[in-house]
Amino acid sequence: MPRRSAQAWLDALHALPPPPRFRIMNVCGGHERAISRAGLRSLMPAGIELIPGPGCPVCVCPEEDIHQAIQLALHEEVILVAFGDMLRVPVNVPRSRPRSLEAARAAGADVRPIASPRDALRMARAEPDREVVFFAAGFETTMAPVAAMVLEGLPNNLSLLLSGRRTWPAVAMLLETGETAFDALVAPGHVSAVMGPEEWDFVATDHGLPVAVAGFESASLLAAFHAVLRQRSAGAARRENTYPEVVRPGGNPGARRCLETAFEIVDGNWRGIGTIPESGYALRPAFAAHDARRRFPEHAAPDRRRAGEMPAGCDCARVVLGRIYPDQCRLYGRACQPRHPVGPCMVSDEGACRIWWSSGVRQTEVANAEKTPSTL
């Protein structure tokens, strides 16, 4: 892939034959943030739509897992640690009860935000007389260092409430439903750096859609848009890599070995979407002593009313699936804003709703709530 400036790639993109409609989905919250902050949507040729997809691990983290983490923090003598975004995600309980880890902390629970898996390890070693539970949610790029930490050996007082997810099965699910809302895919660079770009070959070989792996600079994203549009113009479909300085064939063998050794692949529940086969990670039996679900089984309550669902009126699941844009959610900018989020997509820096709001999109498409991205 030749090195060019963002302007050169934009010029090349506009030089291609313009399609009447061409929907490109991105799978990464980092991509959506870069697209929105750089204003790339406004620079696209007519007919090209950029659709945010299932690239936010906070947004799809099972509601019942967050509920279990809250209950652990409230009712056990533990230090509950989680990545900062997870602390504000609300669950479906009465307003009289703590509805987030942040609310549980306000109620007296020892809940602490961390920025890295190693922070949990340091905390457990610093306080050996306390039980530390690491609520670990994330995609492959987050799960790989967690797996490495497990293999190095965890202190006896550290357990994991694991809520890891794999990205490609979600895209496969979208393609297999027969209601595909996109014509090409921009695949996530950091996930591909770990797992290898080959994971995305199925998009082209099995479904005939162009796909390009991209980085997070405008030039790499525009190169990816150019690649998939060029494929479309040529009537071809293959996987290309516009992030070769980071994404290499085969990915990172060491990281992949860590994931395969520490975790087994299981079916995973995605909040508001349902179970996606082989999309989750679970600790292998050899590490069961550090599984918080086994250590504190009494706090799992998956059968409670509205377990796993999005909050009432929240359209986050449709946003994650690329079926509506964030500002078409019924609550966007009204009941749901970053200071008072209702749905998880308004919480995380990788959530499409939070990204759009932070980028200045404040008008709600209330009258067009049933439109899909393809009809905008």
The other form holds:
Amino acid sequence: MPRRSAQAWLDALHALPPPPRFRIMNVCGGHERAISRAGLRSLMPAGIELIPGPGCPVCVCPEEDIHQAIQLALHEEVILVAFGDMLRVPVNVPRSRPRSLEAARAAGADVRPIASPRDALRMARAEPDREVVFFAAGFETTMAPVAAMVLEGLPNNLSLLLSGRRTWPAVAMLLETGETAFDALVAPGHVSAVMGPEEWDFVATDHGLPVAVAGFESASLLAAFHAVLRQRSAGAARRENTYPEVVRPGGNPGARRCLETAFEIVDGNWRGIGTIPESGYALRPAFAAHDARRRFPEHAAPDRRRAGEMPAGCDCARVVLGRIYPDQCRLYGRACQPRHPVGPCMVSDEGACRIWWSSGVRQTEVANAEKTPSTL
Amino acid sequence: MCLAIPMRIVAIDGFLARCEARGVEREVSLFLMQETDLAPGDHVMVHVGYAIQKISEADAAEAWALYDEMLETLDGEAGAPRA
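Any chance you could show the form predicted in complex with the partner chain after that form predicted on its own?
Now the full complex is given, and it begins with the chain already shown.
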């Protein structure tokens, strides 16, 4: 079937009956980047709002986990490796102490950015006399490769500080608590490529909201917006898939099996949000020897869970929840910019604030209460 | 974070494949693809060094058009794309 162009989908979207107000949430930094970069918000029919939600695993990585990684890097003879955008995320400690992994590195710690779990393996094998700790944050798409790495066999000197999260439980929490009001969901393409689009069926069946899995091209995103608006017009709700070339029924069964074999599902703390049931991963007992939390127990700091909210004055939590847009944070573009970020949403490439800033949004629209997504 | 890029498999050795995209070769793990038949010449979506799904050649070409755009964006920033 020939695919429609972005323009054709846009025309089709405008041809549907315009809703009074229709809020479409995405939960994927890649989606938000594609939307912002293509300027899709300004092309929407009146009434349609595109809300960035919890789509950034680095932004919700618990402060106590980052704190633990920093302490490990500073006080143990370890090589601490993490995906690059984790390095600049700040923790809530006095300015006199290292507030990020990058600051720990500047203070002499051996902290190294990696682009793949395979880099961590290579480093551990290259320096068998040193302990390597892989601080692994990510959603399902990233945790599947981490699971593969675990199952292929880890060298003795490699351990994992796991901070992986599952996306759908966060959406379920938003829907069950009414924390954030939205009318439809665009579900993440590569999470669904791994887990299967069926994971999102509950949005339609349990909550009666339209949902469409989308890819990262404008055409796929616009097709998804069209799909959910068409459902709304028809008074029906179901799960559609506008990224079939990559997202197949059942996802990638081999990858799902790896996730199930390596990890068990546990409750997960989300920074600034709190504990979300069944939203986290932990190593199964067979791999406990490679759990950095067990190997270096003295650096766990459970008391930080209270101190570990977002930095003072930072509205990242409400941005992540889709309750405000990035430029409605008082710090956005002022105290908080990519060069001197206050909150994680301005640090990570997947953070909504960072994406909006990169797309040229400055402080023009701050505190416009009318456009607050959760205003009913 | 969940960015994936399409690559063409050049050669397979166990769970490892040499993959190519735009003239650049990388070693890619096929460990997550154990329930999928793959052969040299096939295309896969690659995320953080691991193939996560098989795609058609036509879809790979289309995805590359998008990826070129994203690379332009990312090049102007501190963060590097994860392939």
